[in-house]
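One chain is shown next in structure tokens, namely the form predicted alone.
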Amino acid sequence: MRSTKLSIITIVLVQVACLNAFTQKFENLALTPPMGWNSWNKFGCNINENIIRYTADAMVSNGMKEAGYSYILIDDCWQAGRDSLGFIVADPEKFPSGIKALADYVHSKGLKFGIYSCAGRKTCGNRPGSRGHEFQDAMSYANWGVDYLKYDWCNTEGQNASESYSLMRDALFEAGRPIVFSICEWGLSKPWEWATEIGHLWRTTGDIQNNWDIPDAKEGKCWAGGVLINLDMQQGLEKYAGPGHWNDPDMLEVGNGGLTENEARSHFSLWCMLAAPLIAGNDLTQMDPVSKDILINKDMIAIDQDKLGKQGYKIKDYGEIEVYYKPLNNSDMAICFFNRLDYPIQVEFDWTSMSLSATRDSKPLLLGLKIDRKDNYIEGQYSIWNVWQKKSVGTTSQKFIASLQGHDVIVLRLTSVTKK
């Protein structure tokens, strides 16, 4: 065993010396935003192999796998240290069977397996990070059957983000197993501007918290934002996203108890409109029916996973009422009306002028238009499908009129009936 590890060390040293020859990421991965589950939001450092196994079982039995979720991802705190040759070692109490056996179990369920590390010498949970061991760790991941790596940014003082992430990208590529590379740098150095050739997705925000909003927080200055803060930080980033390279506003908090039903539905819908990765963070073994219905809404997932690969964006902003647009394959489109107000309103949308009016208790609301994208999206006539009501609601030949609850959304899928 020792001679085998010494041979691997020799290979690693040769690889580091030849680093300049390997400067690419795995292609043809994450052609649509990744879908799966991550342990952090619910369990933090309190994880073990049984939690991961039971979660994989639940993803299969509760319909999530059938709906498109495929990754089971272990976040921080699985590591115990390094052996005498510097190879990463899993916590023997939490993962007595080892990571490879756990990956094999996840694979046996028809799912994919992901793991976590950090670009610093220590992870955010003060476990050993990958700095100085990038090629060793990449080899371990490949040998274990890892399919996805979330790579964090704690304890990286003095490091250059692009260089650090490029180094791990090269290590993964040379290890030879195709692995989705998730850059978790929190958007500090605008990774959307440099990470397309390095990772398959990159965080654009700090860590999300299990809440709707943080009233006293300033956009871009809040370390752990709620749904609204992370949503607002996506404005203008749509041009950087596409197949194999996605903006990531962080994981989903649906099912963790901090959001109302309306807020959870909005959170999920807006992430789908953004073509964001759909990484659930709740306890899948104890999921309530409302959370389940939200997470496996196949029409909403189809908007997120649309093969055109376009990130949606805000086309109208009336202060507390917003309209999002997402182009879809085959000339379809998705429109999302979003009510930030605490109370229900009546909305009326004119497809000809692409303008919205709203009332409360039959009294008109004064809507100050902050953003108005002038693009002419509607040419010809479209049929309209209400995604959450799961029914047809007419065509664009007439104004769309509906009640919109506080902190809620209406999502419509439009399909041309006058295609050229």
Second form
Number of protein chains: 2
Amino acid sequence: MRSTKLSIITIVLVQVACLNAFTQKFENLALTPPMGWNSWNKFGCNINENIIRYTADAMVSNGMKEAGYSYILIDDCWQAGRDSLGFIVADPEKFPSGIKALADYVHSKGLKFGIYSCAGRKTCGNRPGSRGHEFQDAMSYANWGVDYLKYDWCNTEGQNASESYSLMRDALFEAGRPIVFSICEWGLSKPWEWATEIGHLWRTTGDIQNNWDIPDAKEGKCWAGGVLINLDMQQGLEKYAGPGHWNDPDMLEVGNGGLTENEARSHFSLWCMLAAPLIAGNDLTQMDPVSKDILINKDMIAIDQDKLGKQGYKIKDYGEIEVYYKPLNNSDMAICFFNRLDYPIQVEFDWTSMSLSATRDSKPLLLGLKIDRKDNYIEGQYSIWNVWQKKSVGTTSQKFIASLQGHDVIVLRLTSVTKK
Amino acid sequence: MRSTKLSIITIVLVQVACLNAFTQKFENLALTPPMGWNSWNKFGCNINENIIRYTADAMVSNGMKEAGYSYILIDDCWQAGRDSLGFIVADPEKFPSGIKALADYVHSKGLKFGIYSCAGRKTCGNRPGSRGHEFQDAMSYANWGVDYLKYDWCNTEGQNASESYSLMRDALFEAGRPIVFSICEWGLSKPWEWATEIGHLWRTTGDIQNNWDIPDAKEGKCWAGGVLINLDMQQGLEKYAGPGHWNDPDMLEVGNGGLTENEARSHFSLWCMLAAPLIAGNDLTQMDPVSKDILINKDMIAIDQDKLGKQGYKIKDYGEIEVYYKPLNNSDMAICFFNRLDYPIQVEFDWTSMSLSATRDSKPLLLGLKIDRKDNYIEGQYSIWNVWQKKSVGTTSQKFIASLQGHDVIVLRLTSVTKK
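Since the one above is the form predicted alone, can you give the form predicted in complex with another copy of the chain too?
Whole complex next, starting from this chain.
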């Protein structure tokens, strides 16, 4: 009797352990927002293994690796079909060396390697999707040395998003190699409400376009928007982000020619304020110095990568002029002034009342306060570091006064001078 | 320009062809309701390859094969796990020769071979389910020579039934071997409304139990019911059935000891009236003569297998006494009188008015007419064949008068004597 009872208890324990193992994501991955490069924004379907190799080379030589970028990610169109056993096969013309060799090459550069698939029957680019092949595909990725999977949402008619992404999460876990799982469901079913235990990041928007603003998208007439639309869709999502699980307003368009220098700086800065994944999407082998300086600004990146892992948010909105706030580790904080107007203004910020006034050509701008979150951020005195000017600019004992270009930002890092 | 245009047209055509091929079931299978044997009702999880072999032997020697039974179906618990590539592996202790050898054996007897899986992560018996492995599993079945798949619905939290069954349908089609696809979703999401293009039969009920009636189930207190409950759940579903797509009120319990002879005959007769799949679930190697005579009644089976493929239905319901009707090929028809009372009665049926009266011990029974479908079935004169008495019993020019045991049926086949 006793031994029977013990056996039953053992069986139950084993089952519980198995069930737990069967339904979890890899922990301790993406404790800060992932940083890297992805092929889609620049190359779309026109990719091949040389582009990936040269990009890895460039990431090392241009300072991006040193600045913290680590993932080289192939997006859609690397697949050609499936073999006789149903395993996914890379396009032999575009990737003649195979995916494993490519992953090995990327790893040899001290970088990590990522790949793409889709929860549906076909990918967005009409390549084989993972539906019905989830465990096989996860096994292939693990065998090849993949470190990151972007998992898209095309051709998923009738599928439940949470169930579909849970399935691939579990397939990855069963395959045994820690892989960052990037959920790309475009925010359709509010993944921030269900994806914390499923993925390490989840898209909150349609695909970003290489534009500052797309008014048609704002009116809901098209699915994909520009920088401003993707930014504005993050409002209110800050409470869902944290170490290991991030909102993803989509990859960067810095360096792709659709943004002015000011706009590119704003795009990058605001993504950092949002603790967004920083996935460059430009041609790293032919990067202009301005784009490079934006992408490797270490103080800006430090705000994104702050280990407290808080997503910043808008605390003041005066219409076209906004103030973003991001709490940082060790009681530091980041403040970002953002000017949506297409002309320069002068801003004056009073740290005591946390209020902003602005002038244009010395004439006061009438600022209607649309959002005013009074979280009483400032206690005591802080020194101020201007992230883009790369210099100290006084303390919070005085008003902050600066000129702010059209479509541009000022980002300040505040450090307490009263604390020990 | 011209050649480019032609290329584009060619590509579009190829894609359309591929899409069609990707989303269809095998046609011209199960043009009449499938007939066979399944391991579950008698053996549950306690199966092995010898049971299957001996059952195939018995089906040939006991006259069932000659009577039309053709499928030998393994239900749950044949699986042990998956191999290093993710392919499903049979339990090596219970099926040491492997599934292919077993299928070959069954085929060598002139029979067909079927197997079981589940749309969820685990089967109902806690074996590996097909979720995320659909294409691999379909490939294995095709390689082994499987002819029939019963696909269950346990452990499917978050899954959409239509999508899940479509996925396996497409996986089977891609694997290329014609396989009857038996949808076992228990009727939860009204599969009769969506499964016509997906499977060849679909369960409309919970699992049948080896009982005549389970009052708790009737009141919704338990999921699985007896013969009466599964019968009554077919009301109104007749319009969804037809050649290649059948309602399935679950397998037969004839010969499993839970039914009296009258009840077993009623169960079988009513399933035949319903054009239900006739899947025996008893131990064919130890069958009593009464059960065998029921299962191989060729006139009864002919009503089930009638090529017109119409599901019969209740045309008269007098409370505990009912009349079922099934139109047959060549203007024949089947009429079934069913007595739910647990005592014998005398029935008298007037073919002109299509009305029934009944007496018990020569005293009239008060029959309240609850259902009266007036489809005006009888035109002209018909000869009458009594299916269980196996003899001619006059024509419809006279009233039909007969005694009807408790829990029993009288089944009549009518053939027009006025037609050429």
